[in-house]
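Okay, so here's just one chain, in structure tokens, the form predicted alone.
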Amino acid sequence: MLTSICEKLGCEVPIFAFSHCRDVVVEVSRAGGFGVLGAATFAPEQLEAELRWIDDHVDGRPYGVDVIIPTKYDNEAEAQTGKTDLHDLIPDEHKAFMERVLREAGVPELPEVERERVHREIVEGRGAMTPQGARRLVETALDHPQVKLVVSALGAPPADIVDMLRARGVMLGALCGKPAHAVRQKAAGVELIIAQGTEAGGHTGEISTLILVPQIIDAVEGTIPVLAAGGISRGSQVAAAIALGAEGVWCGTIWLGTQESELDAFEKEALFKAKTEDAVRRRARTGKPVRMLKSALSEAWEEPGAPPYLLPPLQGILYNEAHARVVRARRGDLYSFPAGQVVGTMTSETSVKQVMYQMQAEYIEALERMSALMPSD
């Protein structure tokens, strides 16, 4: 499984693990893969603490950081980041709608101390989902020499960020849902493309992985390494991605059901109960299409009379405060979390090591099946 991207980044197998959990990042990297910490909702101070911990536990191995640099966002929120409480910029109509949905569902408010803590963490983190906020996260990441890859999750990165990363010898990657996006990313100076099919969790487009990967490889004319993302949790799918021309895979949802995941027992059980068709694309979480678990809360925003979605970061601030109440109340009927279609294959808790071992073993089995089909003479 050693491809050129492994040689460039210093990992042993081209299995890239996107996770908001530092433990997953560490365990994947220690198992020979390449962990990437999802930092979009971190404040710079929190990111600094997380990266210091990873540095101390990853045995000197390289890893990456993923940030969101949106091309569409609330300009007033961008200007006021760090100056005022961004929650104050959310229209009263939207606050009232969310409160009504939760009240009618019988979800209690958070205790005052908990509410203040959650409110502060969400506002500080979602404030990073603006171009200037993303710059602060990139600057924090560059203080850590073991960070060898920074990935832009939305839109082409600004020229100053590209120059900043190149000057430090850090590879720049980007997620793309269309061939045209990949062309723009290449022109912007991106060095690694993650072709993210619609099956993926989180922000995703409408084209399936099987179709998208070769299209993006053709679009960049084979000049940039491409990873396949979306619907990948098995070694046979890794083999398929390599056969399509990708140099590796990018996985996210599969790590949510591991012992190391940041999710608690209630949240994991919600994932294990979910079917493939329960992973739907909705804009309620961030204002942009996100594949997430379908719930009464996500669907309330699809009903007639619901207010229009807010631009990042304000929709995320509004939604995630409600999400905290749902989790505390243990309301599975209202629980939504970003998850890809592979959620339907996850039925019980595993470990990062188990997932890594199984994917590599299945990869070898897939190659052996293919080899058996070749003529013997």
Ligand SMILES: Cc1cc2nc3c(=O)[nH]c(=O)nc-3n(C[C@H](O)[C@H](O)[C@H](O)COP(=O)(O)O)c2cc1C
The other form holds:
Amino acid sequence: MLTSICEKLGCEVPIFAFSHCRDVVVEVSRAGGFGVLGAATFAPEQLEAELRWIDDHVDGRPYGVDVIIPTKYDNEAEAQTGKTDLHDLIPDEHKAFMERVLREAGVPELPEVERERVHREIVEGRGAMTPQGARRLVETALDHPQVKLVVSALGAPPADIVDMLRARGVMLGALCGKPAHAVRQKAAGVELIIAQGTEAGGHTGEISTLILVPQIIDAVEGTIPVLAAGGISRGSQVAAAIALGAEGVWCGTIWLGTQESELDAFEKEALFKAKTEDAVRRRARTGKPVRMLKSALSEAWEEPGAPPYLLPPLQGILYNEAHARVVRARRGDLYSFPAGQVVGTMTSETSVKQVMYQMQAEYIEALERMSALMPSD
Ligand SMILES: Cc1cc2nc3c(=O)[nH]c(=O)nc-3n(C[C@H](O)[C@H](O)[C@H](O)COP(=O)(O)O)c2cc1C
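Could you output the structure for the form predicted together with the named molecule, given that the previous block was the form predicted alone?
Following is the full complex, with the preceding chain placed first.
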């Protein structure tokens, strides 16, 4: 499985792990894979603290940072980030709707101190979901020499970010859900495409991984490496991705069920109970389609009479504040966290080491099964 991307980035196996949790990033990189920290919800100071911790624990291994640079976002929010409380830009109609849904479901308010902390963290973090916010995160990442890859999601990175990364020799990757996106990203200077199929957790398009990966490889004419993402949690799927021409795999959902994941026991239980068909695409979480667990809260926003979705980062601020209340109240019926279709195959807690080991063992089994099909002479 030693593909050329391993050599370029200095990892041993091309298993990339997207996670918001620094422990997952560290464990994957230490196990020979490549951990990538999802930074989009961090303020620059928080990101700095996370990256310092990773540097101290990653044993000199390489890792990456992922930022969200949306092409569609709220301009006013971008202009006001850091100057005013972005919560004040959310229309009253939207706040009142969310409040009514939670009140009618009997979800209590957060205690005052917690409400302030959650509010501050979410507003500062979600403020990063604009080009200017992402720029600050990239600058922070570049102060950490073990960061060998920066990935952008939801849009082509602006030229100054591309130049900044080039000057430091840090590889730039981008998530794409359509061949046309990959062509645009390549033209913008992206050096690694993550072809993410609709099965994936998080922001996702409509084309499945099996269709998308070869389409994207064709679209970039084999000139830059492509990773397969979406629906990959076991070794046979890794073998399938490599068979499609990908240089490796990029996984997100599978790490949520590990002991290293940031989710607490209540949240993991909700994931382990979920079936594949419970992972649906909805806009309630950020304003753009996100595959996430279906719940009474996600569905309330789909009802006739619900207000129209806001653009990033405002919908995300509103939704995440509500989500914090739902988690505190331990309300599984209202719990919606981003998760891909592989969630239906996750039934109990694992560890990063276990997942890494199983993926590689199953990969070898799959190759052996396939090579046994070759004529012997
Ligand atoms: C909880 C969660 C949050 C995610 N957030 C982001 C994000 O902030 N930025 C990003 O580029 N991708 C994000 N993704 C998508 C992942 O990077 C990855 O492409 C996807 O999880 C792969 O599909 P899988 O979930 O089937 O493994 C997220 C995925 C999950 C499960």
